[in-house]
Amino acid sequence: MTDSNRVIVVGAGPVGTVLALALRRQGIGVLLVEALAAPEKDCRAASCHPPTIKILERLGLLELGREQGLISPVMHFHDRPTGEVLGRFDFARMQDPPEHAYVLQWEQYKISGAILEMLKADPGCEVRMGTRLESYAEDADGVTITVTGPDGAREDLAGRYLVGCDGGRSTVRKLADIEFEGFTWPERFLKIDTRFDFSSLGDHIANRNYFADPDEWLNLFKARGEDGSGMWRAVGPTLPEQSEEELLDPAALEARLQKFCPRDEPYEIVTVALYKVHQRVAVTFNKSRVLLAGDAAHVNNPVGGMGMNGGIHDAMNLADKMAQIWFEGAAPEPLFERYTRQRRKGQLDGVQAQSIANKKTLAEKDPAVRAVNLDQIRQASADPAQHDAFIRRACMIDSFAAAEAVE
C-alpha cells in the first residue's frame, strides 16, 4: 500500500488493533505499525467491563471473546487476616443491570491476536510488526514517519494522522514532547500466574477476588489461560526495600502463595512480573497531527482492571471522530480537542480516582480507617441501591458515560 490517505497507528496492543479494526470498519485505511513481531502471552489485562463489552459487540468481536474467555457476573471483596467475606456484587441482583450484565474475562493477547489476524486479510491495513518508530515529521497534508523494520533498513512511510497506542514508555508521547503527569508507587507489584484452581477453596471465591490486608493486600482474577485450562493471576505488593533476586526467587513465591493459601503440594507458577506502577494522564490527547490513546495517554495500577478497557474506550471515541473527519467534512482540532476533554475525564475522574481508591482501600493500615472501609463494603453489598452504585463505578458503567457526554 503507497496510499498515504489513512490513520497511522503505532502500537499492536488491544488498544492498537481495536482502534485499527474501528477505522476499518468505518472505512477508513491503516498502516498498523509494532516493534514486536508478535503479540506477548500473557496474562495481564484480562477484565473487559460493560461499556467495553458493547465496543467488542459493535466490531463484531463479541462472540470470539465469549468463547475463548470468562464470563464473570460476581466479585468478592474478603478480609484476608479473618477470612470474612465483606461483600459480594453480583451483577444478576441489579435493579437496573446493563445490556451486557458481566465482566468477560478475555486476555489482552488474545483481544490483539484475533484483531491482528483479521487485520492482516484485510487489504485496507498494512501491518508491519517488528517495526521500530524512530521519528516523525508532519506538514499540512499529513504525517511521515521514519521507521526501522525487521532487517535494519529505514523506511519513510505517509498518513494522515498519527496515532501512539504504543504504551507507558511511548515513542510517540515523548516524540511529540507530551508531558506525562502524576506519580509511581513507591512499592512494586508481583504479578504470579498459576493453574491452581482456587475456586476449589469452595463459593467463597469467584473468578474476581479482592484481599483487603494492611500487610499484604491480593488481587485474584481468573481468566482461560493459552489452553483454555484456566490461569489463575494473583497480583500483590512488595517492599520498596526488597531486591528482585529476594522477590523473584522460586522459594519466595511458593511461600507467597502458601501463605494466602497453604497445601501440601507446591504451586504450578507459569509466569512471575515484577513491575512499577504508575498514575498518570498525559497533559494532552491530542498536539496537531499527532493523537494519544491507551497507555501511551495514561497509566494506573491494576485494581480494578480498568487500564485495558479506558484505552479500547480511547480508541472507539477516537474512531468515530475520525470517521466525521473522514467522510462528513469535518473540522479536526475541534472534534480532537473534544476528544481530549472527554477522555482525559474518564481518567481523572473514573479510572485513575477509581483504582487509586481501590488500592487505598485494600491497603489501608490505620485500624480506625479500615475498620469504616470494610464497613461500607458490607453495607453496600446489603443494601440494593448501594450495591448497584457500587458495580456501576468499580465497572467504569458510570465513568464511560459521563466521558461521553461531555462537549
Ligand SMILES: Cc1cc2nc3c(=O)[nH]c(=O)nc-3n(C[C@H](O)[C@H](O)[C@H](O)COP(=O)(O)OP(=O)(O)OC[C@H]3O[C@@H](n4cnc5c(N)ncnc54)[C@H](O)[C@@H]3O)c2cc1C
Given for the second form:
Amino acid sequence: MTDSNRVIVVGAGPVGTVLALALRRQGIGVLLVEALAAPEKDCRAASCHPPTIKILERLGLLELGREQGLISPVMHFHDRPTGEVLGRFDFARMQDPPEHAYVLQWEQYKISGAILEMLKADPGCEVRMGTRLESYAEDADGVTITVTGPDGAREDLAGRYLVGCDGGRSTVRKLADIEFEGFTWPERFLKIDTRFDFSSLGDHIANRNYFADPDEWLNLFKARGEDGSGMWRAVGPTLPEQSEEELLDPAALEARLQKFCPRDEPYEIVTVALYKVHQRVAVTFNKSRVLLAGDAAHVNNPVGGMGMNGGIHDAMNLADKMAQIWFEGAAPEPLFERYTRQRRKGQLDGVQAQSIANKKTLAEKDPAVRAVNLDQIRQASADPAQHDAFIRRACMIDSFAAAEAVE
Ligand SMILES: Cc1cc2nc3c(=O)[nH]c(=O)nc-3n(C[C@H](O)[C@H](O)[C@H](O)COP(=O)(O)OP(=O)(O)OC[C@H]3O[C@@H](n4cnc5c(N)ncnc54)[C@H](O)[C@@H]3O)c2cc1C
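Can I get the form predicted together with the ligand as well, since the one above is the form predicted alone?
Up next: the whole complex, starting with the chain shown before.
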C-alpha cells in the first residue's frame, strides 16, 4: 500500500523540484506529479540572486550550479538611443556585500533537470511524469488527487497536503477557487536566443544588460547554454496590434537584432518565444490543505529576473514550515497563514513593485520623466551608498529579508 504520509507537489518546474528536494532534505515523503513526460528545455529564467544562491547552497546544489552556470557580479544599464552606459553595478564595489556576491546565471531547465534526477533516485520521493492533476478532494486526514497517467488511465493518489507548483495557469489554484489579483500588460514580450557573443562588442557589454528605450527597450543576458559555449537572451516589447505570425517571421526577428547591433553576418537564432505578461498575486497562498508556490501563486514581468527566485524563496520557506508540522507537532494553520503573510509581502513589496518599476524605467516615453529616471541611474552608479542600495533592491536582498522577518 502507498504511504499517504507525504506532501503532494504538482509541477516539476524549478519551484516544484526545489520544494520536493527541500522536503526530502527534511526527511518528509513526497509525491511529485508532472504533466510533461520530460522536463521542458525552455530558457526562461537564468538569474539566481544572492538569497536564492544561499538556498541552493543549503540544498547542496551550489557546486553544480557554479559548474553548469555563469557567475555574473556586474550589471550594466544603458541608454539605447545614445549608447551611453548609464550605470555599472558591481558586487565587488559593495561596502557590505552579501555572502555570495554575484548573480548565478543558471538556466531553470538545468536546475529542475538536475534535481529531478536526484528525486528519481530517492526512494522517499515518488515521481510521476506524464501525469496530469485533474481534481482533488480533501477531508480531515488528507488530500486525494485524481490524475490522468501517461496511458490515459485515471488514478487516485493520496497525501497529507497538496502544493500547487503548476505554473501561472495553475489548475490547483483554480480548483481551490483562489483569486489571482492584478493586471496584464497590453504588449507581449518577445524573447530571442542567439549564440552571437555580444561581449565581443566591447567591455560596455556585461553578462547582464538593460537598455532603456522609449521605442524598443531590451534586456540582454548571457547564459552558459547547453554546450557551455554561451547563449544570449534578448527580451523586448512588441506592439499590441502585431500578430504572432508577423512577430515570429524569421526576417522580422533578424531585422530586430540587426537594428540593435548591425552586422554583416546573419544572426544564428536558436529559439524564439512570445509571452503574454502579467502582474498577479493570489489573494492567499494557503487554503485548508492546499498551498500555492511559484508562478501558481504569483506572476510578474521578467525585467529583473525575479519570478523563479521568488518561487524558490516560497519553496524553502514552506519546506521549513512543513518540517515543524511533521516533526515538532506544530499546528499547521498558523504556520500556513504565516507562509502566506511572509511570501505575499515578498511579492507585493519586492518582486511586483520592483519588476513594475524596472519595466516602466526601461520603457518610459515621457522625455521629462525619462530624463529624471536615467539621471537616477547615473547617480546611483556614482554614489557608493546608492550603488549598494540599488543592488540590494535589484537582487532581492532587502525584499527577501523583509519577507522573512514578517511574523
Ligand atoms: C523570458 C522570461 C525570462 C525569465 N527570466 C527569469 C529570470 O532570469 N529569473 C527569474 O527568477 N525568473 C525569470 N522568469 C520567470 C520564470 O521563468 C518563472 O517564474 C518560473 O518558470 C516559475 O517556475 P514554476 O516552477 O513556478 O512554474 P513553471 O516553470 O511554469 O512549471 C510548472 C510545471 O507544472 C506543470 N503542470 C502544469 N499544470 C499541471 C497539472 N495539472 N498537472 C501536473 N503538472 C502540471 C507544467 O508542465 C510545468 O512543468 C522569466 C520568465 C520569462 C518568460
